[in-house]
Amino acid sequence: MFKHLFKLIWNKKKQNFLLMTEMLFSFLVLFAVFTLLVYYYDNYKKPMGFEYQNVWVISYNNAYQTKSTDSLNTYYEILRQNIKAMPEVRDLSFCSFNTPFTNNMSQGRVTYHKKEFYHMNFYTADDSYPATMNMQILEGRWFNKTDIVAKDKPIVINSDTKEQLFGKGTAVGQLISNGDDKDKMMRVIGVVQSIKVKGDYAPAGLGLYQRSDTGSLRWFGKIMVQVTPGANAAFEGRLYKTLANYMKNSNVEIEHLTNKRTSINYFTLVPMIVLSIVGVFLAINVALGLFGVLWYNINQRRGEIGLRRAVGASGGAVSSQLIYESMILATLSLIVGSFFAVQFPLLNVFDLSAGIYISAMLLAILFIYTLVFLCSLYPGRQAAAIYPAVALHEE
């Protein structure tokens, strides 16, 4: 039987030759547009690392000028007092200027064992940062006021950099060293887990934590700060009146990390939805021209398949013969996109791991043959309706 369809579909090559070229083309979108949302659900699916509901970023610049570390000390930690005797504060942080939700970032290298890694995201806070951001500490501990005396700069360290860097071994205590000086080794004295800071669905990356010196308060210009669930906008104009005038020549601005994770998320969303848009106007392209295509070769053969009603082949055996035709073109198309599908993980492209590759290109198979599946089955039964007398009489 398939070889006589594999027959009759060779001898209607020219005819069927553009729509394997658009089941071919719609594959390899759709599995452009599995492989975005595979890997959003991948990244949303994993837990965020800290809580962002009460948390508020107050951005400053240009608030105190001196050469004088001990007067700067004393001005931010006054600034820390007032801000922390609010009753609806429950903690503060000083902190460098990439925070969650936000474009800013600072990335370098690390070396471990000869072996570089890249795109490492460097933070700077200080002692209370995990409390203010209620983050979860895995192994070993966060930064303390011992730390200053140490030998090797400490540093802690996300979930993800202890998986690429050691794996499921020990990260507390090992050295690595700053790429890009590789003679300041540093200590890992503590491995949080890792934070979400670009939205739900986007990866946490590689994440490196450094406590905050007497010279950081010099260019930091963020400070979070985790309020009551009852804070209110009554309570923000209270704030920001303090900080207006404690800090008379800087400009200051208060943002809720929920409203920045909205905004970070849609941003986020943007490509997947164009592509979606386009992944669905291809398949609406091949369900129309499938149905062309199926319609014109019913009015086509309709001699042959009233010849073959007069023979005894039933309704059935005849809508199930267009739609062994149909699958076995979505099939030949499929073999081609798919060769060019598993070279993405074969070759790694954009750093995503195979299973997402996999997924995305089983998912686009399953798409398609569903799409043609049920765009057979009307012309199919419309063919299974044709009765031999009068298909042989016009014939």
Contents of the next structure:
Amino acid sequence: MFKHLFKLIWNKKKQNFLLMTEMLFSFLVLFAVFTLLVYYYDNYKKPMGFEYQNVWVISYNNAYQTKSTDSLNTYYEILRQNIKAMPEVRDLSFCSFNTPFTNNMSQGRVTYHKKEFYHMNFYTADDSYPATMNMQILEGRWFNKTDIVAKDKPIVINSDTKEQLFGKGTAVGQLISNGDDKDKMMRVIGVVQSIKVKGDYAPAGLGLYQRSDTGSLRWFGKIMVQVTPGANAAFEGRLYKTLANYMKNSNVEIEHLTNKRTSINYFTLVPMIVLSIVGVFLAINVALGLFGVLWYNINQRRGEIGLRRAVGASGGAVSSQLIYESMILATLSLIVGSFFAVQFPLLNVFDLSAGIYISAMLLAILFIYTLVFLCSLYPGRQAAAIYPAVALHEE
Amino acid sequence: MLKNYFKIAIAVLRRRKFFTFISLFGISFTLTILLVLTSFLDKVVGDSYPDRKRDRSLYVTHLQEDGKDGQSSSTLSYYFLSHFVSSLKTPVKLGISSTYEGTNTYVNNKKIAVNYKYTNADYWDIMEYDFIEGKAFNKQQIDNADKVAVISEDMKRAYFGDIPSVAGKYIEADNVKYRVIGVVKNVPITSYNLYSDIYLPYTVAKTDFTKGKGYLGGFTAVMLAKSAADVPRMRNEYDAMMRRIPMESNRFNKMYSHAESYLRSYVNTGNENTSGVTIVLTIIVIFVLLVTVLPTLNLVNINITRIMERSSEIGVRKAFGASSGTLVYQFLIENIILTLLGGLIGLILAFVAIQVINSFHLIPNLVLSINFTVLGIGLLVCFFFGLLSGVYPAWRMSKLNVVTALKAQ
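Got the form predicted alone; any chance of the form predicted in complex with the partner chain too?
Shown next: the complete complex, the earlier chain at its head.
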């Protein structure tokens, strides 16, 4: 039977060609939209890795210039005590400028067993960082005072890094080198749950944490503060005054992570919404087009259908023949489309995992089939309702 | 004749209402998307408030330093701009301003987020901000390091509330009190090199920018030439200067920085190897193709169906001596009428969409509108569509044999 249907399609290749091109294009468009949606959803499902609700970020610059490391430490220790003394403050941590939900990045390359890993995020933070952010420590431990004397620089890695570098094996105790430098070995002392620093829809990425040393305070520019849930603007005003009066030469800004999360998410959500609207519009367009063309084709073929009915085909057989025909047309264009789509995981374009492309492809295929099926359902039923006598009489 | 075709077209459109709907839907929706996109681009890069002298300005926004161990790229330092760039002969003015940065201020236990920006005096001579009250600070005030500020309309409302005049009042930001001497019309944040809530003299900054000797920092500059004809000379002089000045340190062996037109500086990626213009153009072209190719294909499909349905009409007209050319002409006219109709609907839809987008306040101070540029582009797109989706079906129709055409019915 399929051979016969192919022959029918082949006989009208000129007419079907346009229809097929349209299906092919809609498949490619849907593939692109679905890839993006699947990618975002995949990231969205993963845990955030920390609690941002009551965390504020304080930015400052150029606070205290001194050559003496001791007085630098004292200066910031007093500041820490001053902030900590406030009843609304639970914990705080001085850290590098690449705090969550900013566009700031500090990336480098690490080598493990001669394998290179690019785009490794380097975070620098002090001992109270995980407590401030409510981070989960999965293996080993976070930094403490004993790490000052360690021979190899102690680091904590995130779970994404662990998966990439060590797979299922243990990470604690392993040595990683910073770039190509053999002398700069770093020893993993703990693994933390990856945190999605670029918002809900972006991957956490590779990350490693280094303990802040005495010199770090010179270039640090951020303080993360976890406040009690009741902390209000009046308290924020007080905190601000305290900071601004203490760091006279500095520009101070307090931001809430909740707001920063909203705005960074917005940058992924808006393009996603725009693309989805465009995708839906194109799908409606294609559906209407398909519907119109199929409907017209059936009206054109009244004679042929009437003849089939006259020699004994049932209404169901006629309508399923038409549905089969359009499904075969869809299959042909999907095969061509899949050929293009499958290049993305094969050539590793855009560095996304193959699973995302494959699920997007399956979704797009399913979508096209459903669309074509629904669009040929009504014309098919109409064809089934053709009376052989009437149709043949017209001829 | 044209009137006749018009009548036929309307009659045809009314006969098969479903097909007419499909065609109109496709055209109008595509046009809506394109119009909203154009109006957005027109506003973001086409709107020249406050830098109305773009035709004789060049913008310096990035410096990239390459070395063996890597590269760094950033906006420039005050030292670099005031020391090297200001020595150029062609520019008559050099406006220097910092990138905007945030701080907070607290009024009556309410928090206001403030973006501030430091500028020099020339900046105010080049930029034509609309002053609602007061005026900009001058060179004298900058040299005295007077704590004066020019604020935006929004800032005035947020900080002082609805009062008629604020000139002379004090505004506190970053724990410092500044005297407000001017209020300017808002600049959308999308003009990120000119946007700010508070503009301050660079001499009142807590950091002394004039001290450091590094090349990278938080500043950008606008160079103004005497006339548009001087712009290429200004660009060449800048390039010559870049070749001349010494490396910042021996870690680097190459240095790139360009004086660019507004558009180029706007999309500058900060990376010498990947031009922002190429990236943006590619994205726009792909997007436009995406939204136009499918509806066009659809339209071609529908049009073929429509025209073939009328084969008896074609047959009769051919039999009475109409040439293929006349018929193609007629169908093209019909199609263009259809597209124009769709265009009109699209315009209305775009207008509604823009109102909705504006009401959401997605981007502060960005108010989209349909102007003549947008309208013209819409019209052009309509004609293009009409021709594109009409030519192929008309051509196929004209190939139709008289006998077959007549027999088909």
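We call the rigid core whatever largest set of C-alpha positions still superposes within 1.5 Å between the two forms. Numbering follows the first chain given and starts at 1. Because the structure is predicted, anything quoted here is derived from the model rather than measured.
With a cut-off of 2 Å and the rigid core superposed, residue 281 has a Cα displacement that reaches or exceeds the cut-off between these two forms.
Comparing the forms between these two forms, the C-alpha position of residue 254 differs by less than 2 angstroms, with the core used for superposition. When the rigid core is held fixed, the Cα atom of residue 217 travels less than 2 angstroms between these two forms.
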